[in-house]
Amino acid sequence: MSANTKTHRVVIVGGGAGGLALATRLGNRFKRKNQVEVTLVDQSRTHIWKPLLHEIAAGSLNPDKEGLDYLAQARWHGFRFCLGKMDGIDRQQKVIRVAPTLDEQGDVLVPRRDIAYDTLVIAVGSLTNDFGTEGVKEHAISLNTPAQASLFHHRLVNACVRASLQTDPMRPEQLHVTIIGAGATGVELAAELRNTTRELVAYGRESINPDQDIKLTIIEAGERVLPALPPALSANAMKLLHKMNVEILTGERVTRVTRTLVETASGKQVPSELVVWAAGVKAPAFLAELDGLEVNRINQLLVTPALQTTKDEDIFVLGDSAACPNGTGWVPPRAQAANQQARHMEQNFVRLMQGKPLQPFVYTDFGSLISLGKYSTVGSLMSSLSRKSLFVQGQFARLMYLFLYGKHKMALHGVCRTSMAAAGRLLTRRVEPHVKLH
């Protein structure tokens, strides 16, 4: 480890589920002491829990109201926030390179700079993996960021406006949304869209029949939807999606996306005005160029069981960007894993400051919950006694789904602030549309 200094500089890159939780925890622990300085670096100004991006895309969640301002969180919890995107590292000098930040006009807002560290934590998350499929970058939207989710919603609203005012017959692809990938994001988006599009057209777009004119299709290369869940729950989710009039094509690998259709390897052509790519994940490409740090084939940084990179013990990695061993396999890229790693890293950092050996991270799978909007929630919860999966669905599963989000917010804000914010949302929801109209 680096030699002890008067102030130990901890730099955390990435303000997602793991990075922001760790910055908050360390800031709270050391904000009244001068021995540790915590800095969070992120290219965005606000944080939104990534599992909620499908709700932004569907219009049932307003990012302007749900977003957490990093500067405010830093002020409340004793850490510093730096706006910018890391694009390099000098391990010898122990600095990260931060690219210039531009404003809306393309002018430099924050110049390029270096930020020195004693301990570096990389928690930059993951991106969707298009596997080089033709036309995806040009004609499909991925839900990696709130900006991308908002872009999809904006295009959906515009498509409804155009269709409601035209006198010509609908084109084959018009108002047809195709979602590629039947994992949690794809399935949750399809269910949320079926609900919100009904609300959306009720506000002055009555010429559109949401159940007949707005078509939803999920295309999955595997044999079933939600492959991470047990087959029985997968089948139940598929049954619910069919009731919502969502077309599901399984065993179909997408080979090309154009402006008006999606093509599969079997020769199917699905007319589509809007396409969402939600199949596969990979870590950001720049991780493969970080001064000799080791990565796997999807750009995840290889780490030891203590979450240290294999080439530098002063650099740690959390969340989706870490290839962390877990028994005979690897820790899955899930929000619950990032949160567990943040808690573990806080305890290990205390041990590091005390000169004690670090403890290995052990992942605990608490199960999965998939929200199908107002229709249902399905999933599996892991029993703490038997370590067997308990299958849940319906209102109980929905309450558990909401509890997980509440738990994430309480980790960032505490019980009191989270409770007041929840009460405020309940009051304002009574006087606002239940779907974003623009």
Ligand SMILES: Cc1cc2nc3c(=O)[nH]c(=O)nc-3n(C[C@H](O)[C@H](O)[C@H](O)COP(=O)(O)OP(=O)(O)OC[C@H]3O[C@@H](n4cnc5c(N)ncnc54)[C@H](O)[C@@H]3O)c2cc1C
Given for the second form:
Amino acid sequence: MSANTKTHRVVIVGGGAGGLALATRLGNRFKRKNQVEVTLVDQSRTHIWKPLLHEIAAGSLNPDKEGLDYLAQARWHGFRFCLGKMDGIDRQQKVIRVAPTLDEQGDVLVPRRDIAYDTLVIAVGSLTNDFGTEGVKEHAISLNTPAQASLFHHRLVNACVRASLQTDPMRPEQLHVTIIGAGATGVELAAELRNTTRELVAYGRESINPDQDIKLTIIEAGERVLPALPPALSANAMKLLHKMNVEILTGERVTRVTRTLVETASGKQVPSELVVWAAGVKAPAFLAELDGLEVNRINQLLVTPALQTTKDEDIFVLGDSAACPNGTGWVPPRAQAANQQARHMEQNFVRLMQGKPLQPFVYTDFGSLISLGKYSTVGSLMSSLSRKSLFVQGQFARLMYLFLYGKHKMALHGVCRTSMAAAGRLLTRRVEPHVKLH
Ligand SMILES: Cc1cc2nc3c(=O)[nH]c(=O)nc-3n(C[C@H](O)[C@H](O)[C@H](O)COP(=O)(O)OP(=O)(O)OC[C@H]3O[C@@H](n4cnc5c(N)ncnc54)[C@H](O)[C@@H]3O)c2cc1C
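Since the one above is the form predicted on its own, can you give the form predicted in complex with the ligand too?
In what comes next, the whole complex appears, and the chain from above leads the way.
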């Protein structure tokens, strides 16, 4: 920390599950004091909680309504917001490099600039890892950003429009959606799609039979769906997916994606008009070139238990872009981990300002909940007494799932604003279609 600057400059890069919660907390805490200035840098203008991206892809959530404007959040909670994409750092000068932001015509909107920090927090999240599989970049969509999720939805709607007006017989790949990866994202997306495609065709596309014409397939390299969760939970999810007429291929590694099919190592060919890649994560590549900071093989920055980078104690990392030790393993890339780290970081920052030693972060796993759209929710919750996992399903699990997002919103807006927004949404849902139609 620099001892001679009057105002301590905290720069947080990435306004996602971890970074935005931290900027809001620090902004609230220090807004009436000149001691600390908090700046959030993000490449987007609005925040959408990443676990909702599959709902945008399926059309059950409208990103224009759900997005939170960073500028507004900054004004309400006492921090500054800078639009831009960080692409480098100078640790000696203590500045981050921010690339120019271009408008839709390619003209410079915000020029390249440096932003100075005393404490830097990197929270830029992760991207899907396609392991260099042939054809994925060209023919598959990943759910990394709201724009990608919206693009998938747009293509799905167009595919339905085309099929509903066509007089020729359907091509083998037509209206066939293949999802690669049966983790939480893949499973939740399949269930949500089954629901929304039924609604979608009800609005003027009645010539399509949603259950027969719209085929959904999940391909998973592991032996079961939801491989990271307890076997009982995955068996249950599998049963529910079968009921929804979702085809599941396990033990199949995808080797190639083309415009019309997905090929696996065993030689299977799955005709597909739309392909979603939802297998594996890695951190953004630029993190591996940050002025000597250490990364692991998936570009996550190595941090100490106090979330400081191993090479620079003024730089902290949280969320998916941190490789943070957790017992004998690592903290998993989850929203609940990013959120806990944001809270921990706030406490540690206060200690830092008081000249006290930093505390190690300890991750608490509260379990996992998988939403199967309106059909069900399944999950396992950690008992706080026995630390054993409890299997939950149905309405209770659904409520717990909604509670998780509610918690994130409450951290950003407080109880009053969150409740008013929820009431507003309930009212508008009564007068609008439940699925985005374009
Ligand atoms: C479809 C889906 C469903 C999920 N469901 C769950 C779930 O149910 N439960 C759960 O615990 N986790 C879930 N996750 C994982 C969870 O979303 C992530 O673990 C969590 O969002 C990570 O938080 P983060 O703060 O590290 O990054 P993110 O929330 O990803 O935020 C990163 C931010 O950094 C910004 N950014 C990126 N690069 C730059 C740059 N160079 N310069 C400036 N800004 C940059 C991005 O615009 C973004 O705002 C899900 C993920 C997906 C994709």
